[in-house]
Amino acid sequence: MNKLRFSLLALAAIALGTVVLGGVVLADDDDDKRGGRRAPDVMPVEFALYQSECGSCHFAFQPGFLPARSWRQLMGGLADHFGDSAELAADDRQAIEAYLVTNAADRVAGRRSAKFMQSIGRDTPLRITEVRYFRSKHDEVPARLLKHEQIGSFSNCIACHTRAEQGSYAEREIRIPGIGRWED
């Protein structure tokens, strides 16, 4: 990028309250809102066949939690997904590996997907939830909260997520069944 546009770019972000990361424009969480309501934390998922084929077992994760290498390493496993079988056909699992490695944490702009990546560094984590990031953000979680029946795990993202699957995860939108709100 060349330092004009990189110094026009930096003013821009410094009037919207913005933070600028290797010339990624990265909004703080309470910034950058559409509409009244904040952009995506994570590019929601926007392909209907990973949607229907893994959305129909777990929450679609969106591909911004984790690297290209992390996601071509759980495609070329389906045949032993965590203890099940997810083979797919080999058109339908080499488009959407094609869908998650475009759009993984390391190919996209994204505020929390930078963290992630920053978290990361060289590993090739398999889930989401062992990444050191995300298990920062549950550490005030208590474990009782995970066998109210309609978390289960912290894998279920839209348990408590109200607007996970539009790739938000604010704390304010947080709602713990039984609970209610989240509040720190």
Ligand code: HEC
Contents of the next structure:
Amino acid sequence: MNKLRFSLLALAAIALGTVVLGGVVLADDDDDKRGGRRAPDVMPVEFALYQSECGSCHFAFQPGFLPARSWRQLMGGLADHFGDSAELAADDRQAIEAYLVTNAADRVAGRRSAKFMQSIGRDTPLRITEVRYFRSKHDEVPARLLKHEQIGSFSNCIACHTRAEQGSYAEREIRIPGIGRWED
Ligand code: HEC
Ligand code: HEC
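I would like to compare: after the form predicted alone, may I see the structure of the form predicted in complex with the ligand?
To see the whole picture, the full complex is given below, headed by that same chain.
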């Protein structure tokens, strides 16, 4: 390779690196009003066993919304899981708990997980929807909207957040059944 070609390549690599890094830094921001696609709020679920076992009754919540201690406690009480039995074979239970703990809000980087942790402090919530930060983000959603047959409760993230499965909760991706786009 001649010298000129090499330095052009190096320049291209630096430029690409800057774009990638820039994207990550911008994506960390809370609002998405500037448009363009930002990085996910939380790491999407990529563990098939978790998806199938814990995503059968409801949306498979991303582990980055609760601390490791919450997931441990939740996984220790599956016989009475919010009034249902969600019991699993011991090896599946262990594998899922390990996945949740490793990717918990206090174990991974990410601005949204950090915000949940700040709000949780030393508590051990078993519900994402009871975390103060979650409530503050949803306090403008009137309770009557939840009665829509396609929603039911705030636990049904995917009913309103069209890209929840991708770990993306951006405002412009929200479509509320019975209402449509969310404008505040
Ligand atoms: C048999 C059905 C069932 C299975 C299987 C199940 N869940 Fe649930 N889960 C529920 C119900 C019911 C609720 C309460 C939902 C509500 O209040 O709207 C719930 C709520 C939750 C919540 C709290 C959601 C919130 O409001 O913030 C978490 C977290 C959760 N489940 C995690 C899990 C995990 C992890 C697994 C897999 C080990 C699992 N669930 C498997 C039925 C199930
Ligand atoms: C009834 C519809 C609805 C449901 C169900 C719902 N959300 Fe939301 N969510 C909203 C609305 C509306 C906002 C507020 C957007 C705004 O005004 O900033 C929001 C905001 C958020 C934000 C902040 C986004 C941002 O850019 O500031 C996160 C994170 C979030 N929701 C996560 C969740 C999770 C996780 C669940 C399920 C446990 C959930 N939501 C369930 C409607 C919903």
